[in-house]
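Okay, so here's just one chain, in structure tokens, the form predicted on its own.
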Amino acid sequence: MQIFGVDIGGSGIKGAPVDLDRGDLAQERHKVLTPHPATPDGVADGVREVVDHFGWTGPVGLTFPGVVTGGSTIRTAANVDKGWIDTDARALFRERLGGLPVTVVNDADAAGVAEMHFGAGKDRDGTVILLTFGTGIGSAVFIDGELVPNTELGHLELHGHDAEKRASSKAKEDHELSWEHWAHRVQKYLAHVEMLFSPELFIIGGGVSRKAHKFLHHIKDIRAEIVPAQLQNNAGIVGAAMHAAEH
């Protein structure tokens, strides 16, 4: 069986057919550009260009790097345009997709479901956290393989600010960091969220999840397992579509 999958990001939107039986990309993935400023029409478009590139005539799940409640109202919008907030995602998409049937979830929780069923956390009962870095830091968080959605744990204060300021990717690459400094920032941020949840296992996913050879071994005194997540970046178009099917 395959569902169209896209994730909606800072930086990129990017899509594919995914074949739910292996839990990966049917085909290889299209990306475009997030416009700046990420307004509702403008990342719609972008979107349909995803879409199209495909010919793709059914139904297609989408991730948004927000809070998404009632698989459709936007409550949050902190890497993109506030615009979003109030805004009936689903019904924009629909419309913007020619009538396509589509459902809407939270980035983090969606790669986070794809990892829980394919990936890193399979099998895997306790509490289990999914931190995507990125523009952004995402989380999903699952105690015995149910998610808790919409924890936005990026958004906790870190030294008196966002942890997201301060340990995303993009602040590795705004403030020109190394792998290490940068690994020394994310540890401290593992451990303010591990002070809170107690988590048995970290999944670090998004870009940085395909080199954490040059950084994770520079994490230390967390007493939870860290290991990069298995899907890597593609964990949100596969659990964008899992939830597709889902719904």
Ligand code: BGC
Given for the second form:
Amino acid sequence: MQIFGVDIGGSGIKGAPVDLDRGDLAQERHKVLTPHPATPDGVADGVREVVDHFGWTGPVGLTFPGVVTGGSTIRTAANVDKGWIDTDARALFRERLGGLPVTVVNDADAAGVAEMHFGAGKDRDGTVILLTFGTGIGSAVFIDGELVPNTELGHLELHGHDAEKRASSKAKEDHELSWEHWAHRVQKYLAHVEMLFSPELFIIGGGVSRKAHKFLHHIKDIRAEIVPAQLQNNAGIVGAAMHAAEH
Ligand code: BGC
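Moving from the form predicted on its own to the form predicted together with this ligand:
Shown next: the complete complex, the earlier chain at its head.
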């Protein structure tokens, strides 16, 4: 079965039809830049452009980079326009996509669900935490394979700062940090999360997962196993489609 998945990020809106049996994209993904400011209207237009690129007319699963309650209502918007807060995102996207059935889920939760089914978290019990490092830091917490949604661990306080402002991959770019320097910050962040949750496994997702060889060896003194995400930057798209299939 195929469902269309869209991953809305701080820098790009990416989508493709997803083959749910294989947990992979059925076609090469299409990407448009996230408008700035990333208002509901501008983002919805971007989503329509991505979906129209494939002439898709079936169900669409979308991710959103903030807290999503009830599969529809946006509660936070750290890296997109604040006009999103309290928006009924499902209604907005459905209207903009000409009435196609849509679902909306937090981006890190979507990536986590995809990794737990098809990637680095497959068959892993206990506490597993996927962290995505991108424009912000997203988190997905699993207990024996079950997601605890909307955990928002990227906003833990680290040395008096919002953790994602110090350790996201955007922070690495903004402050022109070397891989080693940035890895040191990630290590401090992981140590903090480990102190709170004692997970068995950390899965490192987001665009940096492709470059794990550049920084993972600099991360030390963490008891949990640390592995890069296997679906890499497609996890959000696949997870969005899986979420749509379930709902
Ligand atoms: C948001 C999260 C999101 C993460 C990654 C954070 O700023 O609060 O909801 O998962 O960024 O996009």
